[in-house]
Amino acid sequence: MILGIESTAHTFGVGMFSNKVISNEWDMYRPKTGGIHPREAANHHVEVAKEVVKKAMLKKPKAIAYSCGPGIGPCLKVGTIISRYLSNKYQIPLVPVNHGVAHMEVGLWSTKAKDPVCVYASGGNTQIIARDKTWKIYGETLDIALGNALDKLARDLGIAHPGGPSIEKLAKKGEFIDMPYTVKGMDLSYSGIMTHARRLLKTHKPEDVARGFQEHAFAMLVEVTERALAHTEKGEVLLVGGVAKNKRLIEMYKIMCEERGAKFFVVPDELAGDNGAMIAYNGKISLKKGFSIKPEDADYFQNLRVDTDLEKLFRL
């Protein structure tokens, strides 16, 4: 029975984990205005924490993990904080989790993938990435992250943060026009699209420019995704992450597929943001392998690669 803390960005999350979804409580900072004041998300994670905690620890965990980045700073470190202090409190064991590694592993776990191709697409992370013998990167974007561009559509728009969804259903009324289409090899960058979609606001209409953004924001990392499948030859495809949730993202994943042969999996929408539950499975695979550390040598790294070795980082 593992306790999951997850606190890299606008939600905070708490979830247990045997062997299944115990438990996965979470509490949502959602901005006036802008999209995410790091300082007001780390003050909002403070406020709900024992809240949280409360509604998802059903009974006392055997070991607590936390995740220790990526993400932004002030948030990891109420996260790190609690963490600690709840393994402290308990006398039990601490388990860093990479926030990113979670978000495949709990997919993985949940729909019975075996070797993919994993597509991590959030607000903060678009990457495409497959296990040999290690988590590796194959592709990424080159500047801003999917579910960044989706937000920062929104914010033009006046949607409130999160954006995505409502982008999404905006594009559904909305007329195809082209735009900029930007994949360099196994990388794609999104900041030219994005600054071009600005411009257009100013002329057409604003449904119009959410459908040609999607269209071709999705289209670019289907096309480095199809890419990364033909190098590896890999038969599966698997998306996660918070963007995971938008349905043309989905139908434009099955079709091209289905064109190449290769199974397609999604995680569930209840896992597809972040969440402690997906924390708590991680730290569970970590502790098996015998990974832990003390509660005062716990740390957090805003730049955290999926790639990275933590067991060798906390030995440092």
Second form
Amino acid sequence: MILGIESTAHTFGVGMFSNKVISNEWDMYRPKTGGIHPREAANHHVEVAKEVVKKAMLKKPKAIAYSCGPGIGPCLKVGTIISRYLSNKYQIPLVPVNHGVAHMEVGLWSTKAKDPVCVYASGGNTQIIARDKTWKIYGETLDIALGNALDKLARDLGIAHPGGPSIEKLAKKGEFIDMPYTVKGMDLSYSGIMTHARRLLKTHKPEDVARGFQEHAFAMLVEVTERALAHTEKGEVLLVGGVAKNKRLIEMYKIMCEERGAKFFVVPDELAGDNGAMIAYNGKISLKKGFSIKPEDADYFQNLRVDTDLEKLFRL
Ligand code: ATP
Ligand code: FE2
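Please could you give me the other form, the form predicted together with adenosine-5'-triphosphate, since above is the form predicted alone?
Whole complex next, starting from this chain.
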């Protein structure tokens, strides 16, 4: 029975995992205007922490797992301090978890995918990853993440963060329009198409811009994924991260995978966005391998990548 704490960005989440998800509670910071303000988000986490922990902690945990990065400094700090406190209070091990790896591991656990090419698409990340001996990044965005581009486009339409779900709804009513398409080998770029789409809002209907943006941006991601399948000779695709909730993206992946004879898996909605249960689950994996730290060694890292070796990092 592990308690997991997630606080890397907009969401303060707490969940428990034993051999299944026991609880998964969260409270999301929603900025009144603009994107995420780091200090405001951190203040939000401090305000809701006690209540969310109380709701999720159904039993006394055997260990505390927490997201130690990547993420927004002040937000990570809140989760780290609370986790250290709980580990001290209950005299139980503390387990740092890589947030990006957590998205993928919970995807593997919940879908039973065995050895997929993972697509990690969220507000802060867009990466094509597969497991060799360790997680390896095969391709990624060269600038902004897909979720971030959707959020910024939505903001221009006066839609509050997170914008992805609203753009998805709008796009259903829209007509297809042409936009730039930027794939560079195994990498892709979203800043050009986003700027283009924001400009088109002055002359075109929002629903058409939403549709055109989704079709192009998603096709870019699917193309790179297909190339990764060919390179790695793997036969499965697993879609994870907040953007994995998008039904049109899922549909495009299904078509590509069917045409290639690959299996397609997608993390369920309730485990797709940032949440504490996925952190608890990853804490369990690490504990099994014998990795935990002392509360006084608790730390966080804003710029972790999925291929960072956490055990090494905490030994340094
Ligand atoms: P990370 O630190 O892993 O980058 P994150 O902080 O972005 O995570 P997530 O909850 O994993 O958090 O992802 C949030 C993103 O998912 C936001 O950009 C949001 O707009 C996007 N999103 C959520 N639902 C949808 C949807 N239905 N369609 C498209 N995008 C969506
Ligand atoms: Fe995330």
